[in-house]
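One chain is shown next in structure tokens, namely the form predicted on its own.
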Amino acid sequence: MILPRFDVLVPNSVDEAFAMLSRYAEKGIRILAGGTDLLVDLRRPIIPAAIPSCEGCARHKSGSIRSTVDCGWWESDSSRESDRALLTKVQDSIHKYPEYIISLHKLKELRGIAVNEKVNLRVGAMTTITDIERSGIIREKWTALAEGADSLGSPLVRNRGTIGGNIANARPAADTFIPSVALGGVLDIHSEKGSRKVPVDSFASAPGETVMEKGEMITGIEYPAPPEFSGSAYYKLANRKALEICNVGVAVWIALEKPGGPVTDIRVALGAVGPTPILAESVKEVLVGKKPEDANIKKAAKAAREDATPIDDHRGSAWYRSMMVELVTDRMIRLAVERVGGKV
């Protein structure tokens, strides 16, 4: 793996990290939590995304040649440099790399899983996916989040990766992002200037883009206490069981008046079928106030399918993804209802 040059900063406190983010914001800075996504983002591609075309020069006399080096360099002093150095210059002109990386590995206060006096769950941003996967309280009360952790990457990735990093990357297929939307998670975002809370479902603005501003950092995620007779479920549909990005991810949280009674609230989050995770609001319109019976669940699953906006790519067609949204949503609603103690 070829990485660009950067300096690593290691803060000893959260306040020092905020100060570093503010001080170096204009020079380009990235946060290193687990590093499982960051190193992939930073690596230089062997072949640039855009290869320039030469219409004719001393090196390419015939012209109409696509070259990984800027032909003008061959006629200057840089012609004495190696091909690798020239290729690096082209790649750096295409990709904007940060000058500084802030490693948060010393900030233990950003780790941990706790339930507060309101019975809300708080997970520190630096909490590893493995810690979430192994948490008994999360698996019991916020089951969809534990199931998202189960399906993320591999044991090695889960041991290093963090929930804050997984959400901050704003990938529409992120395995803890999708359940966090369904569970009504709220992000704690801090900077030198202060703090604010942002609902997870409004955090991403585009693939890899978020509402975070320069100098800000996620410090934790809070999930509301699950009411009585509520349950959740998450399923990742992928081409293989490990180290794979999902084709479709569906997380469901549902609350019933009582086991077998009508639905009082439901949140269905869809992943990998839009530029950001989608909160399928149409499902709520179909199911709330009605019993989770077979016909109603089928209507709700179709409504989720209509809310999805999938595209064709190498992992599957838009048509296939659309059909799978309906199928998986149907199954996850039924599973969530069963976990509440209801029957379908």
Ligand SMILES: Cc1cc2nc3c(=O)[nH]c(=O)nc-3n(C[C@H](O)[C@H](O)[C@H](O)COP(=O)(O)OP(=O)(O)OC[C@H]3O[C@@H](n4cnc5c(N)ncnc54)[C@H](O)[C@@H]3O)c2cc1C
Given for the second form:
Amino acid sequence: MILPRFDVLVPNSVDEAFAMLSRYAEKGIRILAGGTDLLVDLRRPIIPAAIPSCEGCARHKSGSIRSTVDCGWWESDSSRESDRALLTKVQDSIHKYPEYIISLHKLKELRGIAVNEKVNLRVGAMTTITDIERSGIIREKWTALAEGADSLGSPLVRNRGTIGGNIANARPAADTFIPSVALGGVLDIHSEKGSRKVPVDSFASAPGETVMEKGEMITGIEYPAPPEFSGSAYYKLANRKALEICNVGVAVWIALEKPGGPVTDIRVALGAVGPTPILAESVKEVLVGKKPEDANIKKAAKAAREDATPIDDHRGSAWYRSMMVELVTDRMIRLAVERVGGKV
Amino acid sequence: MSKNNSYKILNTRLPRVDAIDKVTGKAIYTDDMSFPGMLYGAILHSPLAHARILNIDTSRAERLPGVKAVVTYKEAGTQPYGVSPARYDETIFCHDKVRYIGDEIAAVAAVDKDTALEAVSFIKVDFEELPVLLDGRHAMDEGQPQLHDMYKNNICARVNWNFGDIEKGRKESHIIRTDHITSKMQDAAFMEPQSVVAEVDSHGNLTMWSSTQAPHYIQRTLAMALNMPLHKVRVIKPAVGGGFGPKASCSTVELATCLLALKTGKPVKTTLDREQVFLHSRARHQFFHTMTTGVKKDGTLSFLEHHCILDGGAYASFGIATVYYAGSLLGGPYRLKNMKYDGYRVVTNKPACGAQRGHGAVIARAAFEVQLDRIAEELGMDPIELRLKNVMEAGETTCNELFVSSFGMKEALEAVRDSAAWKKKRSLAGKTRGTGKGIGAACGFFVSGAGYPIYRSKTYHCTVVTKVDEVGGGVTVSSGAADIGQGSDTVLAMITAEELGLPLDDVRVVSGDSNLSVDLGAYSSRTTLMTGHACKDAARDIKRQILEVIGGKLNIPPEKLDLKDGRVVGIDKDIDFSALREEYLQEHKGFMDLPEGPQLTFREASRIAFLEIGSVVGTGSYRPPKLGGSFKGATVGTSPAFGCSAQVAEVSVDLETGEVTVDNITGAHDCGFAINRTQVEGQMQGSMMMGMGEALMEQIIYNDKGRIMNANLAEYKIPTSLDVPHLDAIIVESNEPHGPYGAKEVGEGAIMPVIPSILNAIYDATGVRIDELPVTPERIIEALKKKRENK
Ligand SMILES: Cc1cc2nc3c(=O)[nH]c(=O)nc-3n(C[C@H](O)[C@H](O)[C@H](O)COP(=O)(O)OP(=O)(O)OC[C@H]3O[C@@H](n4cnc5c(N)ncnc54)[C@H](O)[C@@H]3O)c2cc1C
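Can I get the form predicted in complex with the ligand as well, since the one above is the form predicted on its own?
Following is the full complex, with the preceding chain placed first.
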């Protein structure tokens, strides 16, 4: 197959999962939720240069990392500086192409949508994107998250893909990550040793990199109850109407004193315009305490643009993305305000 | 529109013969096939875009347990091959150089795919890197890296044509405009990646099953490159999930898999990964068009001066035909007396381009139709009026000597104009231009089968053999034609059923096998017209034989008999068939399902014919008459008939984000006569979607090393079902004298007007012209920004 070799572990309980994660942490173990990111990531590219290549490897110049790992030459022969650098690469790839895959599909307790007594929303890590899309309560009160789910992939992908996977994968354009930042989501991260809570907005550090340690796993995500007169919206700007990675994604959550009244709080999350989804902090400074009026919203949208750090890549140019951040932020603030019952 | 004739089967909407098998998953595609002891193939691709090969070391790969063969140029030889004999520039594997990222260096056969892939990664190749050439526009410049010794200045093919008198045309012109359009390389994005199974029997016969469009050409190339007699090579095409052109030429995966089978004596299967489909490519070229067109005051076209560079990637493939088509098919559908064309097809260090739906002519057509729109605006004339003023009619010949024997161009234009309420919507144009809603029109013109085969030969283009069941009842149509999803098996079945008065279920079609007949394959929109002719002749041959036997037995002239509704009937009086019935019944004692009624069934008649004369076999062969002029390259663009089409597109554009929504497409296509109405509409609708993708989304993106950045269907964008607008497909039937029953093409011609009609609509909606395809939101915003800044 085009996939590397690995063994699959299927825990029957969350505790068993934690134990497996810690036991195999050093050998390389990766979590399988829906697999819609993981399997794509594991797939062996035809042109090997796309993975850290073992140029400099004494035994063979071309070849997959897995075969480099399997041949084991580096264990005996890693004294030189250049070989040590290569060893790090190989070790990284052990993590990328692990010996074990642990599938969470039997852990029913990780799947589900619940609203607790404090009216906070809790979504289990294994909840599918389709589950979220179909949830009436999410659409009503955490609208931006429902809109993120709507815009993700296609029905097939949404049926398999999970929110835990979307967030753990830590891509700057992840369609439930971006609204989760705006909605103030907090992740429950567990391991054999215990648990901790990490706000979504400080979870990712670089594309694909997060604050998660070896042996840890996300069990769920909690969103604070929306206060009265608050609302949210998400828009994904892309070239086609489905199966898209956004060019720019903007989620806005806004709270007003009363419909049309001054802004008490706002969180704007920007996607695909930085290494991770970004919380546009300066918007808060511009808009809190002010009325959601045309001129103020325009200023806020400009501030969001300042916070964005888009780059040129094969999906689009920095100048266009920068311009669109301002535009889409402007539109989403207005939409969120309208949803609270205001008019701009 | 519904049918208006006396046909029972033709011109209806009968379901395709392969429909149920395909939707239930029963149809067998190449990758579904498996043989005992079968090995799996894998290919080593070049990781560099341009490099000299210094050494290839396969020893470690050979030592891997499970590996049965490793082949490189040392085993394959360096016999050059290609598509056009004048440009044989490929060898099975690279030997001196690699010329693009993906170029094939070696192949492995092993007991499973895993092992084969592993072994490929163990092949060690030493390269000396060479400077890389990626920009086709500058490929001919001094000092650029040279790809092939045989292509000086990287020019693979050039065309310099001059028809009529350009200077005279220039003098007569009231308006002269020069415009440019550039496009990007594209992928055909067919659903089924190429897959091949090859096997050699104990007599040395090589059989290859392949996801191909052209078993005959592939058979020839295999025999030539593998140095085998043609009759020892058999190519079979199982069900195919789309081709659109790239599967019309022989590929390395086909050659390599056959070589591995020959070497190991075992069946070998190789199926490409999607990334490899992109690497192999052979899809749409990149075009850089510059057109200068002149018109008289009244809108009459006076001349076209056309310059084009085609970036064709590393090898010629179909590229010579492409560069000719890019010029020749602008000869129609308008009266154009003076046309100059300078086309250059260059090579660069990118995957090779070849034929893709609307071969060579699609971007040229887009450029010209957009220019006509701009001219109409300068003239203050309605763009459809301008086109109507210039369209050709049946019986005319273009300046490059293409004769159009039927031509519903005017009807098609009027049909879309009226059906899309053009006049009403367009009358607002002055007021709505640039407000985000737009409407645009365009026409198209295409061959109905290439007039000449790709290799120089007198060969028949296709033959059909139809045999009557010797037990009586049905017939089997055998043909080399390639049904790649376009529905040619259904066309052959319908023609045969119509001729023999049979229900469709009693006609079996076996096809796509080089052992069955010569058929040039599914390209240039040729099968319905050409194989249709042969099929019709074969059926009539059978009918004649059966009616001669029956007539002979009953002492009735065969002309007084006919086959209808599964029975033999007398044309002007009822006939007493009881003696023949008795003969049939005598043979079938104990059977319960016996014929009854006053007329003789086809089942009886066909059995009785067999009893009398033995096998009843009908044959048909077709090749076009001599076509076209005598200038250099005159053969490309010739065809026994030409299809034409018109289209109106309506779009909405978000002027702040640049997002485009295509709201409606109304298309009309002259297919001569619709053998199956639903299939004609299907080809039109498919063309509309495909063209829409090319206009708005599709582009292969390379980095500065020549590596494809979007070699997958997540990042190479084609329209999803949510992007597809309301599509209205109008069939125009002009009754083509050279087509069977009046039929001609729809498969490729229907894509011609799609891109320009959308581009013209986007202009109407935005007030800006974008001369770089695809028209992405970003490009629209860029153009709007420029326009504002220039004000
Ligand atoms: C065709 C296609 C289209 C797509 N379109 C979109 C799109 O439009 N927008 C978008 O945002 N994404 C898109 N994706 C990406 C993907 O579908 C989503 O990110 C999805 O939500 C991932 O969830 P999953 O359950 O499949 O994750 P998996 O693939 O199972 O896992 C993804 C990563 O997260 C880790 N992981 C999974 N669960 C946990 C957990 N509980 N704790 C810790 N780590 C975990 C895995 O180890 C892996 O590294 C698309 C994917 C495909 C194949």
